[in-house]
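One chain follows as structure tokens, the form predicted alone.
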Amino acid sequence: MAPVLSVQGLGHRYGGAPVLRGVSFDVMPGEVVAVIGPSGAGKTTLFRATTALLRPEEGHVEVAGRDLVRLGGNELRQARREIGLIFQHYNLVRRLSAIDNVLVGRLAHLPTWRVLARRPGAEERARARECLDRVGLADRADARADTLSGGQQQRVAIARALAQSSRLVLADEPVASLDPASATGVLATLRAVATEHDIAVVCSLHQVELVAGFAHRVIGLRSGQMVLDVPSAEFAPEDRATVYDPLDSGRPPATNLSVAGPSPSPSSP
């Protein structure tokens, strides 16, 4: 089985200072990977490179076998259809209903006249309702986004990525604004959607305590380097120290991590 996302030797600098240095990893279909690290570790730059919002100075980013670094124009737009994005602050159109926000994920798949006329069609609306049902919001399909709770809005964002038929979802601090109960619920929904639909998920998290119940693998970044890549079941206090407090961890940080081989098949939550 081929990886959905393959990051190879990624390197980048800002003003001469390295922010990514030789980062390499693969993510398989249905696999959920949590990316952790202190502020300034390079997580944002990694996500920007993965969506081709930034052209890295070194290395390659392949999504579904296509190297985004080498693509441009229409080819790049087509490749980006494979990537769903989930943001910290939901990025919904607040005055639109939940179902209309989900339909935004289908715009790239619709004929231009339907987009301009705002008439997606009955089949597309049914698909959007199915996606909302999958995240437990079928009964709120017609509610305005700004009447939903933070956790519900984030689940609408997950439904939108599902409607987009994304093969890869990048979630940038998706639960940073939520209370612990809502955060756990959102991450459980995201993991379930990933494993059931073979969607690869890469999610940056500051709440390290949530990693074990959510991700299949944990990748740690520090100072632009990958210093950790372990199954979440093996994520130990000393691993956390390696990422966040290496001087007190009792061992030097890893500076020569190779690309991880395929991890065990993800299991359903």
Ligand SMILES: Nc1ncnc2c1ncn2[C@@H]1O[C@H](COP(=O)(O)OP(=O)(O)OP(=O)(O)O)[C@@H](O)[C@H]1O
Given for the second form:
Amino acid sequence: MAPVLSVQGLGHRYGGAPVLRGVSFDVMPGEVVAVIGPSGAGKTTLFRATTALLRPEEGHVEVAGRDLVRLGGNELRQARREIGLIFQHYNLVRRLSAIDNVLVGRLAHLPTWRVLARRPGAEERARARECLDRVGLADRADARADTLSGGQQQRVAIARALAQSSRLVLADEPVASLDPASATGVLATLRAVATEHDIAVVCSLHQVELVAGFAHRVIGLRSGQMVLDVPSAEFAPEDRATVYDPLDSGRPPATNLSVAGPSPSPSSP
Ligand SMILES: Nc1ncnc2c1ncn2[C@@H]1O[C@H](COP(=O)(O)OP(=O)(O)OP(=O)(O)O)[C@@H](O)[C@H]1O
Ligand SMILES: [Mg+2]
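Show the same protein again, this time as the form predicted together with the named molecule rather than the form predicted alone.
Next comes the full complex, this chain leading.
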């Protein structure tokens, strides 16, 4: 099986300072990967490079076999259609209804005004409604996005990715602004949808305690480098320290890194 996302040797600097260094990993269809790391570790930069919003100085990003770093214009727009995006600050069109936001995703290649001007047909609306139903929001389909709670807005974003037939979802701190119960609910929905539809998910989180119940695998970034790549079932307190502990604690920075294939079991004390 080919990976949906393959990141190889990604490197980038801002004003001379390295923010990503040699970051490499693959994500398979249906695989849910959590990305953790302290503030400033490079998580958002990694996401921006993965959508080619930022052109990384080094490395490649292949989405469904196409190298985004080398594409431009129409080809890049086509390739980006494979990617669903979810952000911390709900990236919906606020004045549109939930269902219209989903429809905008389904026709991601058209500007919003054209999507609405072309009056989506009954079949398209039915499909969008199904996607909202899947995330538990069938009854709020006609509510304006800005009248929905944060958790509901993130569910609309998941429905939009589903309607868009995204093969990859990138979610940058999608639950950072939510209360614990809504956060768990949104992540559970995201995981279930990913598993059912073989969508690869890469999701950054600050709430490390949510990783185990959500992701299949956890990647740790620290100062722009991958210092961890383990199945989340094996994610141990030492791993947390590898990612977050102050560097002057005497601990070597990379202890449990396996870029490809199954990761070694962490040694428990
Ligand atoms: N546009 C930019 N210009 C210059 N430096 C930037 C820019 N964007 C990010 N940086 C720097 O790059 C580093 C990584 O930032 P990034 O936003 O990727 O971190 P992050 O892991 O997402 O942090 P957080 O958890 O706070 O969201 C930081 O040192 C940041 O100051
Ligand atoms: Mg960030």
